[in-house]
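Encoded as structure tokens, the following chain is the form predicted on its own, with no partner shown.
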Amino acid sequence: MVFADLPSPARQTELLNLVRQDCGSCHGLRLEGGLGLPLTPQALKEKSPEALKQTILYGRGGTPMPPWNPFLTDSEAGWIVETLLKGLP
């Protein structure tokens, strides 16, 4: 999966803090779950990388998960969905 628009190389340092410490406070801080699931390679490589963008503009209703979109662009969150997957830096 491949996004045509990459952020720029300031704002994936942005979009990686962002991953680390807001992402974090709920997912752990290693990413290994606490409130919110894992979200590390290992537990997302059997999730649909657009669901996993879905989830992550939109949220889940009925749970912690807030919705992202307002701060986020569609590509924004795809890039982050394939860091996930890859493991982040």
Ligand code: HEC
Given for the second form:
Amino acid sequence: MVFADLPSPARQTELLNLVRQDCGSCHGLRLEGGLGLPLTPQALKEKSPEALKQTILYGRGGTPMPPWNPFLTDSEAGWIVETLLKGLP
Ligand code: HEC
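Would you mind giving the form predicted in complex with the ligand, to go alongside the form predicted on its own above?
Shown next: the complete complex, the earlier chain at its head.
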């Protein structure tokens, strides 16, 4: 578990929309990769969930991956990682 507080159901819906639209614009409509790396369960399963969460919160310097901490709490970023690892519903 890389999150402490489960987002509310309404917030989960917002986060899923964010992932599909904003993340999808770089990572691909089906998150199979584009400008950004693929974010499918297959692509992420060997990676450290904590490191993935840090990448979401702080971006990756020198690459187009932006920091999302102005928009996401630590727990929300962690919930997104868990959701990506399971596969988007
Ligand atoms: C402007 C384009 C862009 C947007 C928008 C974007 N990303 Fe990225 N992302 C990238 C790029 C490019 C990389 C690869 C960086 C590198 O070369 O290491 C990346 C890397 C990542 C990684 C690391 C993947 C790995 O295998 O190590 C994760 C996780 C990630 N992004 C999640 C997200 C999430 C979640 C969102 C939406 C909240 C998002 N990204 C939005 C461009 C983007």
